[in-house]
Structure formats: structure tokens, C-alpha cells
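Here's a solo chain for you in C-alpha cells, the form predicted on its own.
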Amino acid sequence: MIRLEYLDVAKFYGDVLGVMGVSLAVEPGVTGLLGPNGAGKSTLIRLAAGLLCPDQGDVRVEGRSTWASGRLGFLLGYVPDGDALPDFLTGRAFLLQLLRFHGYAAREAARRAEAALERVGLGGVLRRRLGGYSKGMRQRLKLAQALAHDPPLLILDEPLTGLDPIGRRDVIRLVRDLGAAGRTVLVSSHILHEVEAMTDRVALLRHGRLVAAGRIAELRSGLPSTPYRVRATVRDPRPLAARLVVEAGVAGVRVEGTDTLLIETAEPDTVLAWLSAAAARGEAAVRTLDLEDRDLEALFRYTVDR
């Protein structure tokens, strides 16, 4: 079990702010790192991978700074956002060389290389030169090299880039499995629903600063001043809207179209129970009920995209 810690970290690129005052503990399991372009995600990823030195604070793994740490390479698997793969090598030869650098004997390195390629769905092309790999295959190969030496810590920078829908599904499942097995995984992405498919634990960045971190449901419940939104499709919504307006906990009701109510409330469970009871008594023809604001998209909208 490995813990990654950012301790009041700041990084500047000349006069340009990368990140400022970030303190974050990344525990075993999967943590999603989210934010708009320029928010500082890649800076935090590179600091964790030991590729950048913080200007303030420290980034530590097992109590040791990641910057210039010789031991970090054995603990860490890193998937970079960019692609600088050697096109003249085969997938197998590429992984074999990396594993030999890690100190594995030739036979063990070959076994690990082939197992990692199989794990990411490249077993059938392990002897093909990388120059003939598609973008999605190259992305899978980067994941294979991060996994081949079986590290307890994985830093994944936009690992779904370039993958087709099947590839995205496979990698999402693999990332979930790695977290469930006790690995510490930090994964950055700008695609909200894909992060939510991997984990319910997130860190949200805005303008280089950490604005929220934790489990999605807990973070959303910590925004009491922001009402939830309940969407209900009903027959003849206006009479029901008039009744809902006077109910306790209802901040507002809006009729949309001919069959939809959008209800703002600080007590969504109470409103859902009221609507369900009204439907059961035959007092309201409720077709569907949907609580919109318990997901990552809503949290992102309230805390980052403002």
C-alpha cells in the first residue's frame, strides 16, 4: 500500500503559475484528477512522476521526495500524455529493454513483457514494429510499459486518449481493477463521465489551485447553499408545480415544455418521497423522476466551471 502526498506544493514556469498551495493525499485506490485546460493537471502529474521539482513544498512517496529519487522508478508506473515511442522497435522489444533497465534477467523480462502486452490487448501484435501501431495501440503500449514491472503506484496522464470505444471500456475496467487490488492510481482526464466510471474519488483543480477533493457524494453534500435539481416528467405539470411551491425544502419549481418539472431543493430525498407518494395515491401522474445533481458533472459545474 503506497501513499502519494502533495505538501503545500507550488510550481511556476517563469512568471506563469503552474500550481499553488496544493496539499493532497492520494490513497490506495483510484483518484481522478480533473480540471479545465490550464488548471494544472499535467503539472501535478509530472511532479508526482519526479519529472519536475517543486518551487515550494514537497511531493512524497513513502515519505521520500519524488524529485531525483532513484527508488521511485521501481515504485512507479507512468503513462505520459505525449508519445515518443521508438518506431524501429517491436512492442515486445521495447518492453524487454525497459524491464532489463529495471534489473530483470532476460527470461523474466521476456515473461513480464509478453504478459503486460497481453493484459492490454496487444498480445497479437507484440512482434510488430511500433511504427505500424495505430494511435490507440500506442496508447495501450504506454499502459503496458507502466504495468510491466508491477508497481504499487500508477500515474496516468490522459490514458484514454486515442482509444476507440472498446479500448476505452477495456482501460476503464483495468484501471478500476488496479485500484480494487490495492494499487494507488492517480489518473487525469477532462472527460467527466469516464472518470466517474473509474472512481468516485476525485480532486478538482481550477487556475492552479485545488478547489475540492474527496468522494463525489460527500463533496456534493458539502455544498448546502447550492440546491439539488429534481427533474420529473408528469402529465399536466402546472397543478403539481403549484402544490410543490409551498412544500418545505422546495426552493423553486419551473415548468419546461408540456410534461416536465424542474424542482430546486435542499432536501432532494424529501421531494422524491413526496412525489412518489403523490403518484402512489393517484394524485399525480408521474412518469419519471431523476435527481440530476449527485454526479460528477454537477460537482464540476458548481466548483470548477464557474
The other form holds:
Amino acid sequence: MIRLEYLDVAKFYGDVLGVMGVSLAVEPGVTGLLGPNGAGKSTLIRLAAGLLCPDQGDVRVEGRSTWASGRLGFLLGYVPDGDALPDFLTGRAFLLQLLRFHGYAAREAARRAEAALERVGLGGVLRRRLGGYSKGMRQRLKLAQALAHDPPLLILDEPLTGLDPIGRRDVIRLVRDLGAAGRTVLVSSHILHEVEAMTDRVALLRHGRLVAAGRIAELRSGLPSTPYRVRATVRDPRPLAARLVVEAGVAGVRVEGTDTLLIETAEPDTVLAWLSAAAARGEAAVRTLDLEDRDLEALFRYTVDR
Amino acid sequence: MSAPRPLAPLRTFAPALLFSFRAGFRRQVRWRRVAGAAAALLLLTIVQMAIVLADRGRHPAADGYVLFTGIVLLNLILPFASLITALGLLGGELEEGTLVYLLVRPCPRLAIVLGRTLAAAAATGLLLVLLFLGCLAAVRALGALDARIAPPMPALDLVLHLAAVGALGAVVFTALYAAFALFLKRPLIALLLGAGHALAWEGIVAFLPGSIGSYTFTQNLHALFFHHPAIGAWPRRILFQDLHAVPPAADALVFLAGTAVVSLLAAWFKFRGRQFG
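Rather than the form predicted on its own that you just supplied, could I have the structure of the form predicted in complex with the partner chain?
Up next: the whole complex, starting with the chain shown before.
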């Protein structure tokens, strides 16, 4: 089990802030790294991969700095965000070469290369030159090279880019499986619902600073100043709205159209239970109930996208 | 799941060096680019040949065109060809992102730098071979026009000697210019400094009378080139340089190898501390 730690890390590019004051522990399992463009995701990823040296603080794996660490290469599987590959090599030859750096003999390297390519769905094209790979295939290959040597730490920079829906589904499943198997996986992405499908543990970045880190539900419940929204479709919303506004925990009620209530509350479970009970007693003709912002998107909206 | 055990650096050095060389060579040798560079440099070579011939009032075939072409290539074309390949040694790959797959592996950075330097030197060598063949064809054509001149066929060992000296020169120049490229952040500054070195130091100082020329690559390459016994009777002078006054071959070899090693170590030192963001 490997633990990746950012200890009060700052990184500048000349006068431009990359990240500042980031302290984060990435535990075994999958952690999603989220933030808008320029938030510092790639900087954190490259610091963890040992490609950048922090200007302040330290990034550590197993207690050792990642910068200029010879040992990190044995522990790390890295998927970069760029699309560049040595196009003159076949997929199999590329992995074979990289595996030789880890000291595997030719036969073992070949076995591992083929297994990794099979695992990401490239078993049928392993002898095709990379120049002939589609964007999705290149993305899968990048994942294969990161997995082939069985590293306990995986750092994946936008691993879903360029994949079709089936590819996305496969990779999400693979990442989830890796996390469940005890690997430490740090994955950055812009696509919130896909990160949510991989993990419930996230770190949110904004303007180079870490604004939240932890489990999505815990983070969301820790934001009392931003109430949850419950959307209910009912036959006659106005009388129900009048009754709801005096209920404890309801911050506001708005009627939308002829049959929709939008309820803002800090206690969504209480409101949902109240509405369900009212429906059961025949006091309200509730057709649907929907808790709108308990998910990652809401968390992102309230913490990052303000 | 257990963490993999680190390997001795030497076990990863050879595969890293080979991969780095292969990837670097494939990147450098894009045939259209090579053909374009060869065509441009061929013109330069022919101009330089014309200048030297005018100086000596001779026809190239009369003295043995292999030697003549070889010395012309060593004098002017080798530094510039090396400069072109060395400046693109690592920069382009860093921009493209292909190098990152090596940088995150247990792969010694010295192997990356050495592999890429040798790849660039090999690409320079390939360019020189193409130029050499082009020049030979041109001189033979000239000779064929004049029935009184029968160009002598090159002896194989002489050609191999020329190739060995050229290869060493390609490594030395490439290592130096690679160090320039790694130490100077702006490629244009590295290009200007490299071009200044090639023109002023290797192009002028190497041919000045006195001992200062013995600190140039060109004069030391001449020393190795003219060390071959078969060349002993060949002309004593090209422009201002007395070819028989060049340093002893052993001194030249030490100077060239030493400079190459120091340049490579400097490039490695700089590359070790380089960040990739």
C-alpha cells in the first residue's frame, strides 16, 4: 500500500502561480483531482510524477521526495495528458522496450506487454505501428504502458480523453478495479460524472489552491451555507409550499410553473421524509421527488465554480 | 502486492541507451528533412570546394577527390550539420511529450542524453555520407568531361579512415552543441552561439598560423585525418593551414575525446536538474 503526500507544496512558473499551499494525502484507492483549466491539476500531477520540483514544501511517496527519485520509477505508472507516442514502434514493441527498463527479461517483458495490451482491449492490434492507432487506441495504450509493470501507484492525467463511450466505460471500470485492488490511483479529469463513477473521494482545486478534499458526501454536508435543492412535482403546489415554509430546516420554497416546487433546505432527508409522509397521508399529490445537488457537480459548483 | 525492487543502474542503462538512440535517430532521420538539408549543404560544399580549388589552381580530381571531398566536409559542413541535429536533440521531444515515458521510468538520464547525442551524431554521419556521395558524383562528372583527368578510385581503408574521423567529429561537435542547447534556454541563442563557434572558431581560428588552432576541433580532426600514411604526400596546405603542422594524432585524440566527455557530462548535469512541466 502506497501513500502519496503533498506537504504544503507551492510551485511557480516564473511569476505565474502553479499551485500554492497544497497539503493532501492520497491514500490507497482512487482519488479524483478536479478543477477548471489553470487550477493546477497538471502541476500537481507532474509534481507527483517527479517531473517538477516544488519551490516550497515536498511531495513524497513512501516518505521519499518524488523529485529526482530513482526509486519512484519502480513504483509509478503514469499516463501523461499529451497524445505523443513513438509512432515508428508497434504497441507491443513500445511496451516491451519500457518494460526492459524495469529489468524484466525479454520473455517476461513480452508476456507482461501482451497481458497489459489485452487488458486495455488492444490485444488485436499489438503488432500495429502506433502511427496507425486512433486517438482512442493511443489513449488505451498510454494506460497499458502505465499498468504493464504492476505499479502500486498510478497517476492518470485525463485518462478518458479521446475515448468513445464504450472505451470510457471500460476505463472507468478498470480504474475502479485498480482502486479496489489496493493501488493508489490519482486521476485528474474535467468530466465530473465520470470521476464520480470512478470514486467518491476527490480533491478540488481552484486558482492553484486546494479548496476541498475528502469524500463527496462528507464535503457536501460540510457546506451548510449552500442548502440542498429538492425538486418535487405535485398536482397543486401552492398550498404545499405554504405549509413547507414553516417547517424546520426549510430555507426557502419556490413554485415553478404549474406543478413544480423547488425547496432549499439544509436537511434534505427530513424534507424528503416529510413530503413522502404527506403523500402517504393523501395530503399532497406528489408525483416525483428529486434531490438535485448532493452530487459532485453540486460540490464543484459550490466550492470551485463560484 | 509488493513494491518492485530497485535494480542496479547498469542493468537499466543499456536498454535505456538503445531505446533513446533508436527513438532519437528515427526522430532525426525524416527523409524529406535529410534530403532538404543534404541539398542545401551540397551547394555549400561545392562553393567551398570552388574557393579552395581557386586558391590552389587545381582540378579536384587531380589530387584525389576522396581526400579533397573529405577534408571539405570536415572543415565546414560537419560543424553545421552537427549544429542542426544537436539543437533538436531533446527540445522537440520535450515539447511533443514523447520523452516523458523515459523520464518516469527507472532510466538513467545519462543514458537518455548519451543515446540522443549518439543518435544525432549518427544522423549527422548519414547526412555527411549522402553529401560525400553527392560530391563524388559531381567530381567524377567533372573528371569525365576532361579526358586527361582520370579520377583515382578510393582505397577502401582510406574511406574507412575518413568515415572514422568523420564519426568522431560528429560526436564531438554534437556533444558540444547539445550542451549549448541544454544550458541556454532559448533555442535561438543556442543557434547563434553554435553558428558563431562553427564560423569564427572552427572556420577562421582553425586556419590561422600559430598554436591557437590546436584548440579547435577542425585542426585536431585534420591531425587524425592526415595521420593516415597513404595521405602523406598529399598537399601541404589548404588556405592558410599547413596540414603537416597539425598536432600529433595522439594529442588530437585526447583533445577530441576529452572535449566530448566533458560536453556530455555537462549536458547530463544540466538535464538531470531539468524540470518538465
